[in-house]
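Have a look below at one chain only, the form predicted alone, in structure tokens format.
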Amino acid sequence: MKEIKLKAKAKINLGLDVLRKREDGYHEVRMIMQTIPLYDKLTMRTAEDGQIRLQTNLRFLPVGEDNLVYRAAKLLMDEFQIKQGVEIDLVKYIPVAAGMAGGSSDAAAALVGVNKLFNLGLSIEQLMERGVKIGADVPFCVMRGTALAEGIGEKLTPLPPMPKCHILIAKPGIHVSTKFVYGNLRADALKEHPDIDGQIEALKRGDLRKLARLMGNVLETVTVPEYPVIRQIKETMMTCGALNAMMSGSGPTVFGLFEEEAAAQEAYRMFSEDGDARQVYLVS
């Protein structure tokens, strides 16, 4: 038997606009892409039964073909016709539904993790190439880093890492549907858009001020009005220090950049205490 552990790490958007609904009714979005030092933890091994068994820390989550875990591990395996099982143990740390990708870089990491243990010899490249069938996020997922993404979010160039700081993350006690939120998006009827432009100039200065400064989230125009704690938490994080603050991808995940370890530190016990964020968590 052949074990291997992986980490899987969440993303937040430093940027993201959305150019146009397209006529397949996918979205065209150009955003920001950015790994953090929060992560899942999946343990995979090989078994002799020929079957992908998944299980979970969380009961609510699914553990067969809904997962995008096991559909990641079955995508590869049936291409390479692999006659041997795998055993995946997912311990989530990763808020869920939340715009940070927990999901997809859980299914991105199941792809590294059936490469490595059959041997199968797939780049970075192919395997990204398999990830967006998956989810439009896998491709970001398995590259990580800091990275421009167009079309559906899959089109990726990779840019200058992100300047060091750190970043508090709150998710409140609610639940939001990606799919209720670009379906009450309109797009060409957005009146203001993120400098993503500028944001990149930023990262290839190291200027983290004016990458923080010119932070946008479109999808805020739907998500913010109809849960107003989202408002509430990037207002108590700016009050608090932070050079910014925002909701990652479709929300309702905050995350404010801070200079300051005092600062940030003190922001993370007042959310702990505070009833707004369900899930607190400070990385660097």
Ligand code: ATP
Second form
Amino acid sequence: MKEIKLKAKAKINLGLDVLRKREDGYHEVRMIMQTIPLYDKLTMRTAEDGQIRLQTNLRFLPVGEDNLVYRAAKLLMDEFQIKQGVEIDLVKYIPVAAGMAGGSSDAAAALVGVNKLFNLGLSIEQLMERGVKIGADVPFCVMRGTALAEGIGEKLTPLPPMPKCHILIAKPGIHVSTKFVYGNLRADALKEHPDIDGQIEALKRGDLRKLARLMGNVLETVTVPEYPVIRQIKETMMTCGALNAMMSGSGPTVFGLFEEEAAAQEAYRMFSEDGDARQVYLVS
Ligand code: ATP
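Beyond the form predicted alone, can we have the form predicted in complex with the named molecule?
First the chain shown before, then all remaining chains and molecules of the complex.
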């Protein structure tokens, strides 16, 4: 029996723009993606019975074909006609259905894991090509780092890493479906678009303040009027000294960027003790 342990890291969107709705219903996006050191843990081991078996610490998550980890493992194992099976333990820390690509990142880790466990010899690029069949964010989760994502999110251009800072993450206790958000977005009626090119420039110069100042997410036009708690969390983070605060992806998680560690720690304490957030994390 062979066993490996993997980390599946979350992402935030430093900028998220939607250019248009395509004829096929997908939205064409332009986003700055950033991996953050908040992760789920996967342990994968080979099994002799040819089955894929998944277990997770969250009872409400599916453990069959509906889990992206299962789907990712099956995709590679079918393609390479692997006769052995695999057992996967998934321990979730990334908030679920939160705009942080938790499921996509777990799927990316499963692809990496199956590739290693069964010595398939696939390159990162080859894993990314397969990942897009599972979800638009999966190739980025395989690649990691900082990137411009275009198309439906799968066309990736690596960018310089974001300057060092402290990231406070707060997820309110509400559920927001990605389908609802995109379904209610009026892409052709957006009055403002975030300056994604300006953010790329800021990354190239290592200018954290400019990067933060230019943060923008057009999906807030749908979620903020519907769920006022998102605005409240943003405002509290700003009062606590964040350079800027914004919703990640389709939400409802909000993140704030802090230059000063003491201010970030204080804000973390405040959100943890009481307030609008159910899950709170501070990462650097
Ligand atoms: P994104 O940022 O890509 O929109 P998300 O944070 O909105 O992702 P996920 O946490 O990936 O959303 O989960 C969305 C739904 O997908 C969940 O409600 C869950 O039922 C299903 N799901 C399938 N596999 C997983 C997984 N491994 N982890 C979490 N959710 C999963």
